[in-house]
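The chain that follows stands alone, in the form predicted alone, written as structure tokens.
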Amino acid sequence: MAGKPMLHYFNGRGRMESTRWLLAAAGVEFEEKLIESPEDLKKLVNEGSLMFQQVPMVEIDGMKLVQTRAILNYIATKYNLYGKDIKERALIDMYVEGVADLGEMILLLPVAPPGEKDAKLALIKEKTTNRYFPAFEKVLKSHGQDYLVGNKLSRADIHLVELIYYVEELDPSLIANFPLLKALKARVSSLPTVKKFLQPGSQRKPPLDQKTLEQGRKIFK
């Protein structure tokens, strides 16, 4: 039997959160080890684990895989989270970059400099009420179903999910006019593996506080 999934990364959310939350999703029990200096991410450089020289990397199957997309490809297909067919791939693909556009935005926004910050965080804001949400707000009513697509969870459910719980993060009044996103965040959330996922003490990592931060900036200069 095949070892865990092993996930390389330094103790914050990053690039690396969207992974966490699929495997836990799936039901996938994973190890972290995790990148605390300089020297430890120069070090899976030297040995060759890092095809970019970057992480996230995530050790799965007997293979060392980069970036984000081919990592949660990977798994979504191998856990039956990606479609059925090559139409219902195309949709959840769509739905995915349209979860991930405006997650980059929320991502950064920490690190924006300080006289920018206000004025990012009105952009995620409208953004949010006026572009994205009210898109998948219009699948979900479309066809009436639990899930964005084939009345069956995928990963573009449990991406969208995590990205409300961020997004309630900065403003809880923003999913306010969102109903069927309320229900499908509070779906989701009740699966078991989630909900393990969701308790304290779970490898979930927290919202991005300065100590992290600067951890983070020390690592990857």
The other form holds:
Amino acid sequence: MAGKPMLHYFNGRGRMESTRWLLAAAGVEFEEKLIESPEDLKKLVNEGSLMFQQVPMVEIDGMKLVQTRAILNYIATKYNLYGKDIKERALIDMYVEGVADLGEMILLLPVAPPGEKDAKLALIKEKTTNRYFPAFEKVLKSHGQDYLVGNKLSRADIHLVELIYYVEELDPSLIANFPLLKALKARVSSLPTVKKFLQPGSQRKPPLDQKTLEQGRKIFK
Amino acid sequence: MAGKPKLYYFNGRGRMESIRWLLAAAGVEFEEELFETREEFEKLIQGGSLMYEQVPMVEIDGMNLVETRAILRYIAAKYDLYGRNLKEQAWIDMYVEGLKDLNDMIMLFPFSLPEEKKMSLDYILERATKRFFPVYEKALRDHGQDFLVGNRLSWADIQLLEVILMAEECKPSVLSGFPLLQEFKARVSHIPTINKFLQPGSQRKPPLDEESLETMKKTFNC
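Structure of the form predicted in complex with the partner chain, please, following the form predicted alone?
And the full complex, kicking off with our chain again.
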């Protein structure tokens, strides 16, 4: 009765990529309906499928979920990647929101006004090495366990590792002084489901190129 | 052993106000440490209790929780305001995230430049009445119940009331096309814990005035 989750978004990472990572890491097969024109988006809006007229939208278990965090929270809970109690969930949320804050800066970099791009990139690098990476390295150091929370893989590890890949795309040297983060990245990347997702041919989306950016701009104005 | 939750922020609404609302609605007494100067804020950072050197921070149940959503979700779950099952949680999350978008617009409005102000206000009101409020009016109309999710009070209702009141501060007649939201507002405002929070003398913070805005800018360097 329940088919595979269906993801509605345009053909790029954007705000849907963390959902793709999470589903893939959880070993959940999913389908994608790619929005390729303003008309495609309008159709979804007119159908009433988008609560706030926005994507991402994921059809799952009879619901049309919108709002990235609502989608991620649902998937993480359903597939047991959200800790064992509300205290573990609070720690996971703290880490995930920090990842999201840095992730948001990186996400928006391509659409920064040209004159501001260099300054924004410098800020991202600075925050990565002075605020965010030290915070997560400290967590791993404090308990010496393989994963951020509860000695078990959770969404916090998956979102952080995804972020590490994006940081490395910007500047591979930024992770140099964070041995525990490097180890986490290696460990999570070698999990069978994640390893599969990292192979060519998976549903993982590449970095934004000019063509995809233009398409995104047309669709989302 | 567990004392009252303690909130660390400056003396204004900002990103802490939703947390104050949720605790108050849940009937939870809380303390606040409100800083007035940059030095006080920096002292807190030096103390090492801010994971990302940012506030809001709430000391609760032995944790120094930061990140607004992490704090709100913990409180909602702890005080049974987060639905009874995963699907209800998803609906609450969708509603709350939508409100946050609108909430952020209203919250950032005082920081917009003077020449941007009229445009920002028009934009906020347009979004409120065309994108956001219709969703909540429809939700209430579709199921005919008193609350947004699961026929009982949840975090979504509390957040909605908070945003309605903030929108009305921007434009008192903003709910004029939304009869069910008007009834909702009256009904939820009368819940005893919420009613108490709406009285003068509660820990609810007033809208940002010029003086508080300057203090906040100085404290947070923004």
